[in-house]
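Given next, in structure tokens, is a single chain: the form predicted alone.
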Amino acid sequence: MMNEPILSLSHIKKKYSSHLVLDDVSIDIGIGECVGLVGKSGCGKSTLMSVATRMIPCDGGSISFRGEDITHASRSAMMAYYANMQMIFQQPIDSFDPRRAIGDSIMEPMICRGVPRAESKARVIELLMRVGLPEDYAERYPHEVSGGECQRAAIARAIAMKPMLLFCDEITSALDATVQKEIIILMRELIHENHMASLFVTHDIALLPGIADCVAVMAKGRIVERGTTSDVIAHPKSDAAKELIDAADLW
């Protein structure tokens, strides 16, 4: 049985012009649960994440966070929710200010929420070490580190304020296979350590056994299959899941 939902998307619809990108999509994420959202490029999964984070509005349905309806919450009202939601992106370097040292970027959300500077600096070092980076990386700039190192720094920033919910948007797709596995192991550890919930979006179903408790398979704007990760991979029912598994290099 799933834990109490921290995020509920109910009957979500989204159109671009006359094209229905999301067609009656419902998904729940329980407290401390990692849900893998998988599908081919163009199936609607990134749009669903953008709707879930209120980066774009939906055209139908509702969004609930911690039991409160945020479907039409104002931008100012959403700021309070964003303290408990964080997002990690596919291209981490694009989410960092190139003119600021990595440590300053990791420290920024703490400073913005009133954490004293000295405490924030000490926390940055702790975070860097936890994600596998030496403390001197706090002084480096985004262009001075590798893609995998930059993604580790982005993860450190995302967990700085101990959010309840992480959105991970194709966070390993720009990395080589070895680094992918390292990032997946790190994310699994952090999710469990901090009892965070996560929506992990990917086109590669082979990543999900290492991190996701359950899987929702998307195709053409709809959820076509869902279940525990082991069940979906061992006994896929939808054509979409079977195609993803056939194309995957399962670990």
Given for the second form:
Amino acid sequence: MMNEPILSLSHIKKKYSSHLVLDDVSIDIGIGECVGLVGKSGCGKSTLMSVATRMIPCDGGSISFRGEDITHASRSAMMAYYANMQMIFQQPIDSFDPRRAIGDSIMEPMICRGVPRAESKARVIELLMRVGLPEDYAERYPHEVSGGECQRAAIARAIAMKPMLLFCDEITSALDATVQKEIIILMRELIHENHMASLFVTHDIALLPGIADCVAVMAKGRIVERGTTSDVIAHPKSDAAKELIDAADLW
Amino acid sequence: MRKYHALIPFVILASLLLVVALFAPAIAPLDPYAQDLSVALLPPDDTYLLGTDRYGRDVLSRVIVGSRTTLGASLALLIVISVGGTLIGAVAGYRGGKIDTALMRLSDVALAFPAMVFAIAVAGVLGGGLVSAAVAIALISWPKYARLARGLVLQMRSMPYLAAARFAGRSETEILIYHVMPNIAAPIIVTATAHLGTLIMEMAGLSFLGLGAMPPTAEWGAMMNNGRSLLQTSPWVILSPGIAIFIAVSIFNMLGDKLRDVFDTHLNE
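Just the form predicted alone so far, so send over the form predicted together with the partner chain.
Next comes the full complex, this chain leading.
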């Protein structure tokens, strides 16, 4: 049952030139709820996430976060909301400034929000250990670690401020199968441990059982099916969901 | 590693040049401004290693002290142009939209003028002097850095780490300062190092034409101008500052090339 939404996307539209990328998309994410958003490449998942985080503006519809309308919030106004919403990116290494040590990047959200440096440093070590990395990784640079290790560090950065909402944009697609599984297990633990709501975007529906409470299936810029994860996987109704499940089985 | 080794001699030579310029008054063997017509136009000998000019001034001392004027002015100009041009280009590339269009059209206008002719015109309008020459060169040189910086910023604008910095709570200005500028610094520094040679020639060129340093200032271009009618009879007067310009420009051009080899990961060893 849906609890009070922390993020509500209502009738979102987005165009690139004359091409409608998002067509009347609505999604609610409740407090502590993990919503999986699946669809084939190019169906509009990442665009929806960019709109939801206000990285790009939408051309119609409304976005509210904790009941406040942020549809037209300026970038400076969004800075206050970003304390409670964080994002983990598809390409882990590219999500870190190549000229900064990983520890400095993990510390950045804390420093920007006034946490004293000494306290931030101690918290970086704590976070690294929580995501399964040795503390000396704080001194390493992004190009000195593997993709999986870098994604763990990105997760550490995302949870540093204990956000209420986490956006995960294809966070395992750049990783090999074994590492994908480890990352999913870690994310599942952290989401439950920190009672975070999350929007988990992926093209691989097989990753969602055990992490997502419910699933929305996207195709051609629209949500074509939604339901609990087990229901959608066991009894897919839309062609898009069936295709994704077939592809997951094959893989 | 081999690339770094190739860089070392040029770093040493460039540093030597800068040290000479910095401590020029202490290094110069004689007073570069002391006139003595009884020793005018003496060829190089034990007392005057590079001879004397038409006023009996020691050419070596003037070349040494002139390095401070020429290199100092060129270096100061380089810093202003590279920092200013880079900031303009970075803001244009990062903000995009109307700001980008306006700044880039402005740079198109600056680039549309033939560089040296425009510099001569501006220096002519503003009157002679090093400052006028520097303003003239600055007006035509900043687009080089603005365009380079804009191109680099456009390449990195969609990088996830800039979005991550936004989520971390950085403002757009902070992102520009803490994440964008440090990541475009290397190619800008390489370009600036090679550009220093060009600036030395342009500053000396304007002084040679009488639009830069004014007499009796010891400046390489102005010294060549003073000695141009003596090329047949007393060639040391014009050749000494000429060779100094050649050496300085060569060192900074080669240093720029070597720096590019070090920073450019696409070049094979």
